[in-house]
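Next comes just one chain, in structure tokens: the form predicted on its own.
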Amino acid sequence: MKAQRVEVFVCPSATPADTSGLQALADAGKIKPDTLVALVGKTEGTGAHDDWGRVWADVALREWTGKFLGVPADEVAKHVIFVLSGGCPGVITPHIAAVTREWIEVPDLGSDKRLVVGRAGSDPMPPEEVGRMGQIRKVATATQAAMDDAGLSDPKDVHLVMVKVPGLTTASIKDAESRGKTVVSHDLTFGPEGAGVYANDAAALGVAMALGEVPEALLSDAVVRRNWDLYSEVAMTSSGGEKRHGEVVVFGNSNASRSNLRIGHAVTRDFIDADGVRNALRSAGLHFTDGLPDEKDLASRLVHVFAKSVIPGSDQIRGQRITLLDDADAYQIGKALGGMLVASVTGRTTNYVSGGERNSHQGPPGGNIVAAVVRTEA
């Protein structure tokens, strides 16, 4: 009988092209060509559609990974999933998290559920599908395939689904229109009607469809970024013009695991909900003392935190007016607020915090998703 053993290694990055941390892991034998599943990280830059920092990082990482695996760079996506989120404002440290998985023979399965991971790529997503049902369905199919790869059948065991999908660019819009097709938006920003947020939210609804959080019958082009009652509590999505396919990584807990890691998640209700972050740590199994996470646990057992930081559609937080919606730099400030919230609880800045868009199907209205990976005690 086979079981998974998953590890997560977090490498701070000095520049978008810094692969020295990964090379050190490879030299130490901690990551191997046949165990590397995904590279997930934050890259410095604007985070916008023209964020060359993210593109630079993607190129450098694919080149390094291709050499590490012994395959051409353009074949890396067949072996390793890349999820890179651009923009590290405030106290978010640029970093790459390497996720590894090996299969081991075990005499029987235990009763304790621990971390498993699964990956899958989607079929190509042409620009006319971005932000629409075509993208939703393809992400849903890839999410189900990633669950199957992880050995997960119960959606309740899924605590995080990370997705990177194609966005729109000037060139891809021209391509679609040259073929007589339309696109969801000509706005290439991450504003309320921008193509980037449509791509992110269609991907989130694809996850919700796969996990049964939203029935397919309720989904259509018309509900994307319109019906905020439809959402996923475990989807963290981002988009980029450099992508042509969707890439999905599913994290969950299973008794078919011999990992010494466990994952949990929770949802914050607003930008100042530190308890929501703590609840994610509790869900993953950290100890708490007097309502606060144990300092020794934070130092020795907390491995990584993944969080969204979406700007709410309202100018009210707990009954008080805020001016964030009127701020020209709201996109960056939104990410910075999320980074600060998570760091204030974890005491570290190497947290994956993606967001900045206004409203999202990633989490309930006003709330944000937080997932934590911790090391088990045994």
Contents of the next structure:
4 protein chains.
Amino acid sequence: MKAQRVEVFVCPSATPADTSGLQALADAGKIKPDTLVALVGKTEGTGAHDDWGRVWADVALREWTGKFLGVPADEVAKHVIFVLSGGCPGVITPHIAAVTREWIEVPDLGSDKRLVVGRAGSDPMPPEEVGRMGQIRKVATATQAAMDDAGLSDPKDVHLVMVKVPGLTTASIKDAESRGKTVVSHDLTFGPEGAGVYANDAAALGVAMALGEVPEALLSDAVVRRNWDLYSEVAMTSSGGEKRHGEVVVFGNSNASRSNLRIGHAVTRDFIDADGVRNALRSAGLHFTDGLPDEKDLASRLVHVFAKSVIPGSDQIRGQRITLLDDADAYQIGKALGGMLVASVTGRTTNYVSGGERNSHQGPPGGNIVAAVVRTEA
Amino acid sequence: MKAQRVEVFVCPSATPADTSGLQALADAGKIKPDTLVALVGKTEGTGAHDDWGRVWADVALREWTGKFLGVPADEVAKHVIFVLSGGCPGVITPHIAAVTREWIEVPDLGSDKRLVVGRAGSDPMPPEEVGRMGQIRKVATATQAAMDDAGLSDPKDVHLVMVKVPGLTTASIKDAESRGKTVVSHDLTFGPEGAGVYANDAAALGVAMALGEVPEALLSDAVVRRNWDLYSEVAMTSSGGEKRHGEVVVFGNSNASRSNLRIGHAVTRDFIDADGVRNALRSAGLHFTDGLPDEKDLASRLVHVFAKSVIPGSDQIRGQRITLLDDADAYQIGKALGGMLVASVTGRTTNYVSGGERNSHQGPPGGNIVAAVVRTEA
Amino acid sequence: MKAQRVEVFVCPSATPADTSGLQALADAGKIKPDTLVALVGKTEGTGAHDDWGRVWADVALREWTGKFLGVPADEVAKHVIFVLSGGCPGVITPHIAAVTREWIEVPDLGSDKRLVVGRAGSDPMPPEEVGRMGQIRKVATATQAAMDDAGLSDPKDVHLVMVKVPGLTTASIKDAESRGKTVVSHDLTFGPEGAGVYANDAAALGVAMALGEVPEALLSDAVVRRNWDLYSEVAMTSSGGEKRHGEVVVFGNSNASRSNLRIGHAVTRDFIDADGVRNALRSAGLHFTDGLPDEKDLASRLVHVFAKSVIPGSDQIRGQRITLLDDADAYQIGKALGGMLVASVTGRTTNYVSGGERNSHQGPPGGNIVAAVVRTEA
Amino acid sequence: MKAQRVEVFVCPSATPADTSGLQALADAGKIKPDTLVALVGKTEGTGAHDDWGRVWADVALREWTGKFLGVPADEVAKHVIFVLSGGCPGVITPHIAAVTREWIEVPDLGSDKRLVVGRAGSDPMPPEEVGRMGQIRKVATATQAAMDDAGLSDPKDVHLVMVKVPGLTTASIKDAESRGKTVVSHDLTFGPEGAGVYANDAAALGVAMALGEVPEALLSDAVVRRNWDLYSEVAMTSSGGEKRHGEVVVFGNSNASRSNLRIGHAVTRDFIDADGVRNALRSAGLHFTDGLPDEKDLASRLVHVFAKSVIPGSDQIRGQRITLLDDADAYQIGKALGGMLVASVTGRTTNYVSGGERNSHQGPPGGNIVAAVVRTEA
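Please supply the corresponding structure for the form predicted in complex with another copy of the chain (the preceding block corresponds to the form predicted on its own).
Once more the chain from above appears, this time first in line as the rest of the complex follows.
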């Protein structure tokens, strides 16, 4: 029978267009044209919808990957999923994580569950679908396809679903309206009524629908960013104006895997909950000493952490007022704070942390999702 | 003989001008005109040199305090030291901590060292002295006076020296230059060459000089913000354009105290070092369970934390690049990140965290000062 | 019969709480407790909904005016209308314009129309009405009342209606929702879907309804910030979180006036249309030489200019793309640009310019309202 | 004898990497590999030293130009000068102006002076020279070389000198300090003490030295950004971290030209002086009607405007206070305001406007340089 062997390689980036880390992996034979399945990264820049750092990174990585695969740059998306999240405020090191997958012949299922990965692209999402049921359904379908690709059938084995969907731009709004369509918002920011967060949140509800976390019957255009009781505990979503399709990567654990990696996840109970971050490391199998992650394990076994940093919708944390919701820079600061929460636990800055939205269907109200990939013990 | 009894009351503020918490303390007899020695707080607003939230808070608190003491508002400074640090980005709750001191007659010294406090104002600092030896020397003199006032002679017993000094404004620069004087910078921001940081750093070196952390012989205009090997481990300084004098409050532990409080401090080794924050709590006497501060102690015995959040001068943390130094919003984000680091350890958001400067003589290169006041056990 | 004599005095402000200019006017007998009808000003600060510069100015001016009138500060609103617009980015000098009105006995109507003013407060506007028909209707009613107060019945004689209405705050949203009400937006910014612009735009439609610029039958919650063909050519509105009532001041010209002032207005055709500004000066009666306003007239006869600077909803100006709509700082920059457009024509920086919203019912799509008060010739 | 024929083609850019306008010019034969001498443009993005929009534009344009010329991208600088200024806040349309020059054989000098252009690269400028005499001298030498290349010997015929020089980056500072060198500033922003403005200002003084506007004897490291009486009236300079060499393009008028274009320039007397902009158009030969530029001429004869928008070093404009110097966003807003001043006169948004610095040696204190290229009449 077939089993997966998945690896995750984290390459810090010196500039948005830096492909030297990937090239070194390619030169060393660690990534191959037929094993590379996803590039997941944080790119430096404003993090806004017109973040040229992210756009340039996307162009440069797509060009490099095209050459690596031997296909035109505009066909790369058929082979490798890109999830580039813009903005590295604070203590988030710009980096690209390359995810590879080999299929190997094995005599039987493994004795324990190990990391598997699956990916899928969605149908195109026109601007009028952004932040609405059209986007939700297409993400749900793609999530199901990615689970199938990963060989995962039980949602409990799914620990992380990364999704990148189209947002809106001035041009795409104009396009929609010229065709007599409305759009969910004319606000192109990631502010509380911005198109960016509607896109992210529709994507999260799409994942929740696919995993059965939210029944389809409860979903409608009207619940997006209104009914916060509906959410996914494993969806991390982002959006970019230049995209036309959604892209989904599912990470889970399966007996049909010979990976040396395992993934786990947890949810923080509020915005300052370092324990939630520690629980994600625990869930993935990291050892703890005296209530804190073992230093040796952090150095040798922790491969990567993926976290959201959504700003709570309330102005209260544990009963005290904060002013973050009122802050003109809340989007940047909210993302930066998540980076600090994670880095203060992992002891490193190369963590994938996206966020800055105010409230989200990614995780429960006030809490955030954290997933960790850990190397299994020899 | 005389001993001090010091208390610290933390009042969250609903607006910059909110004096209701202080009024409630006054009504309850917890603060009295002859016991109130300092108001130390975080005020909401931009945190910039023209932060009207901070200026308004200063005006409103001074007015309230004047009425409370029965003196004109402009004489309040002779009786109560104000240290208001502007800017509560992220998870820093706006608040005012009222520090009171009673002198009581006791038969002998205490069996252990408890919290004492002393304060002093400095001579006026004209704009041409800001960020230079004039400011350093006047802060040193005031620090010595505040130690005397606290009854502290051994610098080892000093755990926190809060200083507020004049910065520069367009008007004060004009004034200096009209008198043929130069000023240290024409940049009124807290950017790396801004007047705000020069003022803060001269103040820190003044404390270091008073405590013998840096020999006077090594000090000169030229070392300010140039020789980072010179620093204080207990100075927390801030500056505001509207001030004309420096104000110093010294906190330490002494046998000549009957306080139910004790102070301790530590220094973080780098910008993401949560252990450094925990060490400050340990230093002050908080119990730890399984490597983490005891939850009950956090709830019942931790009175207040004071921390700096200075951005490291390097673009590397533990060997990885961050982009914070390049960030146009570094000042806000840097301050916010310190707030998160502390809150993730203390489990609360009412912490005094000031900072955002890039590099400082407050603490060693890359590290930050954290002080904690803890209630002694019954 | 009775006629009005209206004066407008412009006082630059050194700080948000600076009342020295008003005091000097009071000392000189130019403003009196029974003649002061409105204070209209620009206050320095962030311009955001939690702009402490504006809040502090409001508190300080209200206190001063209370003392001046001999009434408690919280009753000032019954006597004097305050329209304080926060944010002076760029070349907008912080200032307060005091508007006075005397009633004098005259034998007959004047030979030409001169400046009259009227004001009215509205009923309280709970948070659920902000940006909706409730606010529109209450502003319409107050506008009608203010016209009556001014003695104006023909809308053609109305050249400027300044309105200040409540916006939303975290607290007022919580209040509304605790009572089972919805609010128009959870975005507290002045972004394109922010509560601030919904409030401003409902107020503008209220004026348009009162003046017959838009028939009531066309108005509904659904048209606010959606149907841009509905607008007022004379409404300048702003909003602030701390308000509970709307306040309206109407300026027009009437034969029942003995003022030495006249008002006029015009609308710019697009965002860079300096001619529109010049047309407002022409409309008010300023002389022009060689296509430009006469320098002597600018210096001696131009009393004050009031202008909006709403960002166009399109990313095109005269066929070329601009990136302003995409800009994270669009609110500040948009307001600043209006300040420059006006200052470059008037040759001075003490102009009242509010704005920064993206699109508005204040003026036609892309255009902005400019009103000018000019001294009549001797 | 040889004469130049110079053309300027302005191409709006849809994205930073948009080369379609240049390609269309190439396809139409308007620009040829041997006639293209400079690309001068405004690129959208933050305008900060790590503006990825500008960096990406530079990479993409260099790649396109390399292919067009048939040389490797890293040799393009030897053939075509790039002056890309980042940041299009407000009403500045992102665009690239292609400057071409043909040498044609003519029997004699022209009857009037027409546009000529010359360019030169400088020797490499290591980080320790940025903002200092090293940079000044190398720019002076390159300016002289560019004048020679243009065939201009009389500085009075020079109307615009565009210079792009290296700024500093975290990496280049590290490099300098590792070699025991100091740098002019550790502030990487364009704030008043930032490396960006020191670089720009050293470049301006280099031009002033070459043109004899400032005698070499008065120049030293100490006068840069200190002695504002030293300035150039034709230097427009900008800087970028990624550069290693300076690049200079000189524009002037000469009888040895058969261009259909003429250039002129003027200096504004202060930050709101629209007359200064009009004077630049006049200087270049545009017709005026009734004090304003003739509408037909604006549409058909005005080719391009180049302007600086340096923020005045004083907080007063025509006797009134502005708060721009205190503004955290002064850099963006200052640049945007210049864009409005120019656009309100030219009636278009495709103007080259760079700036945002506070004070500069580019133009006299408070004033700014404006140059205009106008088509001669048939």
